[in-house]
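The chain below stands alone and is given in structure tokens; this is the form predicted on its own.
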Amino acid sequence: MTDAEIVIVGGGIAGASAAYHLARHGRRVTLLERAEVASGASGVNAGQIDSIGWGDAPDLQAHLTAGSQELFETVQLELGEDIEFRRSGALQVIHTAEQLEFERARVSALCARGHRVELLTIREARSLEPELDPALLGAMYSPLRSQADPVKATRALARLAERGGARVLTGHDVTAVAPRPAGGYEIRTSRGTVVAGALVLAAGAWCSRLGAMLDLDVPIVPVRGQMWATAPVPPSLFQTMSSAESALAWHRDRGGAPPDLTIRDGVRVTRHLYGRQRRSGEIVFGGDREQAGWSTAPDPAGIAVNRGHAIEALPFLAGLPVARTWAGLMPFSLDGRPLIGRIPSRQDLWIVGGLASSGFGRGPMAGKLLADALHTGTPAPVLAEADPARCVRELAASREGGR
């Protein structure tokens, strides 16, 4: 049996960041990961970091995005870890006149709040990304947006946590969690038992299963995201890319619980697009978001739709066949907001989860905010909108309520 002051379950980017920052606070931390660090959603995403700056009155989204970007920069530039971080900028391309009007209003509102975005003509956008289709109507340019390798970045944070004194135990699948009569938790794993004074749930889509072990309904569900890649090619794509189509669709109607899906009840409601070229030369794109249980099998029809969307923006992609496809499970909360903080119905139980499709780009700061709150006992005011108390319930109460 192993003892730890704090146990974090989940070796994704949020869990690794929480371990690193708790170790920096001098806490005795053990991170448990059922497979390898970055083996889940944190390792199979596009590696995009979507910051548009802190703005004049930073809310939670600004903290998570701008704060995470600064942490990525620190890991790359100051801490000696090559995570392939690059502030590349990003273009969100505009296909229709309706999207153009939406993006014009959006850019105006964001700039009024102190964020760094700009509306470009297609000529201006093609000066940054020459392969864009000249028939496009323009693009929203975000100069602060960045990219990094998701596996390298997540594992770098785990290594930094270990250097600070944390233990990172891989191959430890959690099979049971129970509170101890004297306080703390007993965590049974496939490779032994760990006793913790405090427990942090950072297991992405699996937070709901861990919660159930403690008779808690944690309203985080798995949403399948899928991607495809070309074979390595010479430098051809310089920004991170997206499309205004889904941004406009979700502005009009975010849908049910969870929000912001591309396919709902088997029916496509919008197309979503994001992608970049990796240092290896691979061009990667993705976009679909669908509740498909726990399946990580890619859907060829969805891949074809996404590839067609990408070709509309970048016609040269039509000449590059798909070399590989993959999928992962993203942790979507039912109300669309993260869960970061202490679960009040249990002693010394914490969670950092529900970061949805942008967990990689928001996870480093989410982990830091959680670590700071646990260490000090006082959450940052900005975490009020991420308070787990709003939605985590006893399982019995949830069943009685018909959920």
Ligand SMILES: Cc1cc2nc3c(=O)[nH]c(=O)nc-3n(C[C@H](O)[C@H](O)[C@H](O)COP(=O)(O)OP(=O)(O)OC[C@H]3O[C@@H](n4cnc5c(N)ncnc54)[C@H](O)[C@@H]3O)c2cc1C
Second form
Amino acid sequence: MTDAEIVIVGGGIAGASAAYHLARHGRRVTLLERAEVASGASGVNAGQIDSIGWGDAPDLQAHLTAGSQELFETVQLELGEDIEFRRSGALQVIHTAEQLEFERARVSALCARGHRVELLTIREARSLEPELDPALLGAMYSPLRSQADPVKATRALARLAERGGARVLTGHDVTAVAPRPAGGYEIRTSRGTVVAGALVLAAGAWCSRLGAMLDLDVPIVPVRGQMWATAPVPPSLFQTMSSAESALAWHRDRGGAPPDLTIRDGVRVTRHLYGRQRRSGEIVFGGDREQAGWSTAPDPAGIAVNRGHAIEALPFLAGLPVARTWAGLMPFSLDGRPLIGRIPSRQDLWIVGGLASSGFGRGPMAGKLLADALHTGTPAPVLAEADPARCVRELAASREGGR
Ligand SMILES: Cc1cc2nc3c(=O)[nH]c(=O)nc-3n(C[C@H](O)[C@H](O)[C@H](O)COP(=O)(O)OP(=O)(O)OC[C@H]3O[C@@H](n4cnc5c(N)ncnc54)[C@H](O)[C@@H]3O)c2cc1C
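Can you swap the form predicted on its own for the form predicted in complex with the ligand?
And the full complex, kicking off with our chain again.
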């Protein structure tokens, strides 16, 4: 049996960042990961980092996005880790007059709140991204949006945590967790038992399974995201790319619990698009979000729809065959908001999760905010919105309530 002051379960971007920041606070922290670091969503995502700046009155979203972007920058520029970070900027392309009106209003509202976005004509957009279809109606440009390699970035944070004194134990599958009468937790793993004073759940889509080990209903569900890639090609795509279609659809109707899916109950409600060119030369695109249980088998029909959407924006992609496809599980909370903080019905139990479809870009700051709250005992005021108390329940009570 080994012991730790704090155990974090999950070696994704959220757990790795929490470990790094807790180690920086001088805390004795152990991270338990059942496979390799970045073997969950953090290793298979598109690598887009969505920041539009802090704005004049930073809310939780601004903290998570702008704060994470600064942390990625620090890891790349100051801490000696090449994570393929670059502030590339991003273009959200506009296909219809309706989308144009929506984006015009959105850009003006965001600018009024001090965010950095701009509405470009298609000519202006094509000066940044020459392969864009000239028939498009324009694009929203976000100069601060960035990109990085997901596996490299997540592993860099875990390595930095180790350098700071954290233990990172891969191949440790947590199979049972029990509170100890004297306080703290006994955590059984596939490779022995660890005793901890405090426990942090950072297990992504699997947080609900960890919660169930503690008789808690942690309402985070797996949502399958899937992607495809071309073979490496010469530099052709410089920004990160998306489309206004889903932005408008979800503005009109977020669709239920969890919100913002592309396919609900087997029926497509919108098309969503994100993509970029990696340093390797591969062009990667994805977009679908569907509740498909725990399956990580890509759905070829969805890949075809997504590729068609990408070709509408960037016609040259029609000449590049799909070289590989993959899928992963995004951790969606039922109300769409993250869970970052202490779980009040248990002693010394914390969570950083529910980062949904943008947790790569928000994970570094989510881990930092969690680490700071745990270390000081006082959560940052912006974490009120992410308070787990709003939704984590006793499992027995949830069953009685019909969930
Ligand atoms: C296809 C796809 C594209 C995406 N694109 C983007 C994007 O471009 N930009 C963006 O910001 N976000 C994107 N996301 C979302 C983003 O990847 C996630 O929100 C984020 O990675 C979640 O991080 P996490 O650390 O919470 O979870 P994860 O990365 O899933 O990490 C959880 C870890 O916990 C481990 N674990 C689970 N159970 C146990 C256990 N019992 N014992 C020990 N370890 C355990 C898992 O093995 C896993 O490594 C995408 C996701 C997908 C799937």
